[in-house]
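Presented below, as structure tokens, is a lone chain in the form predicted on its own.
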Amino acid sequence: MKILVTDMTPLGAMDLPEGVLALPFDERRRVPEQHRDAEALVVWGQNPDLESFFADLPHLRWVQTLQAGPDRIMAAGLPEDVIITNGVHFHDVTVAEHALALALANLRRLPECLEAQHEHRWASELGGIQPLRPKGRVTTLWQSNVVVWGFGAIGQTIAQRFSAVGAHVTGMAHTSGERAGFTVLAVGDADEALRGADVLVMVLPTRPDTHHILDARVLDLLPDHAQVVNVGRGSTVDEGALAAALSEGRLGAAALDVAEVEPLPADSPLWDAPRILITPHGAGGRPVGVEERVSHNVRALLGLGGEMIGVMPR
């Protein structure tokens, strides 16, 4: 059995079985004639035209994805005997970390401090002694309501790594309960959460129900105070409904790693609006647990014990 492994991220060795040839290829180009034979493939999605891609490899039997949500492979016309396994947890750590970093970015003020820093000022008016909770402005994430919106595997970690810092956290989801933990409520029995939150993380997915979820009406629910970090997917942010929230000071800030379009365009009206700050799509892209999840998954594709994992609905 063939293996092609996209070569964008450096993978360490795999314990595969006797007969399991595992192949570094760029998935940004067509196949080459002389692996177009391979049943599997590990990959980002990242080739530009996905189904030509894929009607390269007549005999695949199953895409391993590197995403935890692998919009494009489900959408690239797969035939269903072809199994889709997703990256479920390897990004659950690098994610959760880059939320907690944009969150406490504004709040400690650091993107106006990298601008005093630039024009080489000393800016007193960040720094000494400053009141903890000045009226208006949240400063710490010590005893702050923070609301996760998506509390899957991301979500949950996302959590317990604000739990961790003192925030009282509460989940958002389809369905209410409480899961690792945490109490979580179902999306239309959150308003009142969402009035008292100081910060609205989110790690939706994109789907037609979560287009443009996050609009002006849940901005105008959340305090003038608050902030929203988006690590999830652009398209679940109305951005101009943002954009007009921040500038006309309905909003405290805004942090995103991701946009509706990427690159964003020059001329969004996001790259002017005040307190936000702008990564781009640098929170995932650093898998964790890829060669084992690999080595388990071919087993089980060849009947050698377990369930495949991560295995994706057709």
Given for the second form:
2 protein chains.
Amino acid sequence: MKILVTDMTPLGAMDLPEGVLALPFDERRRVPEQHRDAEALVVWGQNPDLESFFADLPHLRWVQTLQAGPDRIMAAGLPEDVIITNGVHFHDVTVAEHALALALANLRRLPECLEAQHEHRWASELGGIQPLRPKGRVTTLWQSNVVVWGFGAIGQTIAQRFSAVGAHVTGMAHTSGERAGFTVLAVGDADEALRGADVLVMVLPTRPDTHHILDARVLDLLPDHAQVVNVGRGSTVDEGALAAALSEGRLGAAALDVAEVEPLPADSPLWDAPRILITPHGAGGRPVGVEERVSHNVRALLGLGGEMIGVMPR
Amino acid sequence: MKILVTDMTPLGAMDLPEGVLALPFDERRRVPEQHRDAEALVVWGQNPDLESFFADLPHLRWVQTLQAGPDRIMAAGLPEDVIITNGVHFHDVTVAEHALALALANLRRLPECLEAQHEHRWASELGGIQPLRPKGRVTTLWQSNVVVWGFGAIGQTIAQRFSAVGAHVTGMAHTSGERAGFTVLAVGDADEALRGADVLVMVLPTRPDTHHILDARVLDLLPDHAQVVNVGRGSTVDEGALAAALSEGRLGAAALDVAEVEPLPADSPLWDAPRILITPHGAGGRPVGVEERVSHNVRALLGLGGEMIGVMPR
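I've shown you the form predicted on its own. Could you give me the structure of the form predicted in complex with another copy of the chain?
So here's everything in the complex, that chain up top.
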């Protein structure tokens, strides 16, 4: 079996069964003639024309994606018998760390410190002796209330990270329950938790039912001092409503690693909204554990043991 | 017994023994005549003339400071029989969180993201698909090597926080040993650890033997990609050597919450050093657990049980 492996991410050696050949290739271009017999792919899904790209691969049995949410590959019209496995867990630690970095940067007022720094100004108003819990502002994640919206693998890791610095974390998801030791509320039952949230971290996938799910109604529920952090998908946020809430002082801060249109257009109102921190979809992008996963999934595919991990429902 | 309690920090009710009276006062001014019979103080040590301030209090038996490192109070010439207790643990969680915020901000390149944001520019070069471990740069604390220099209460909390996001943490202190589950190396034996450090977090007190202890020699030991974070005291860093290491590309980044002279003078070379993040001594300043500590220490002082916590050697 021939597996074509994207060259966009440096990967280490893979422990593959005899007869399985892994070859690096450039996924942004059409597959070269001599490799169109490939039966498997390990790819991000970065080809600009995925439908033609896949049409060149009539023997394809399996696509291992590196993305946690392989939206484009799912929508590319692959035959139903082609197995698509997602990158579950590849991005847990990096995305969770980024969410923590963003939340802390805003709480610790690093953007304002940097502004002062440009002026060579020691911003005494941002340091020194200060109240732990001033009215209308949160100064620390310690004993803060954090709601994590989206409670899959990444959401659970976010919950662990925020919990480790002393935050009280509640999950929010399609279905309620107890997951990874955290209480998870169903979206319809979470209004009270949102009213008490100091930080709302969003890590939802793109789906019809998550489109603009952070809207004016949810923003109104959040306290005026609350911070919204989005490390999921840009489509889940009504950006106009978010910019308005920031401008009108109805939201404490926002940090977005994703946007509905990426790159975020230069004329987006988000750029100049107050108290916002924007990073260019850099939370993940550097997957961890790919080699072991591919080895495992190949074996499972070939009936050599185990179940394939991350199989997407078709 | 009359205790004067600083009004610079909002404090909750204290559970005090009968006959003990706690009164708020302004520590920045001289003590009013009618309160010069006070036997105890709870203060930051912010009076500009501490010697005259203390001279007004002939009955003083005990000073509870809110600072972790009460340098100025120790140097104010109090009689040797006045007990000085420090603010051990008051700042553990807030300072550790700030150290984490600073380290993550630099690793996640938030200052560069903010620069791009000012220009309404989605900085694609800082996001997207990227190597996990590029040559000469650290992109995540996960599996990074972190050395925490100064391993008292705050240092140990820093170690726990960095460890919780997946860093490998080693302590460095005057004496070696195992503390709070971490290996602590004596300063003389730590060169190898420094050579392998991705992040060096400093949280040392001001003392004659810590003056400029981060000097050109130590900076040379660190890898060129390493980051230095200082949340201790500014006197422990040779700022000229630090600025030179950054300018000459021999240090990856720095984040300083403290400076040798505060406020940092406008003409300091640190302001324009590349890859530096400066916050105005805002890591702590909002003590946690003061009320319980004062209750405890009053009881111990009056022989009602327990030992006083945080007694400074005189």
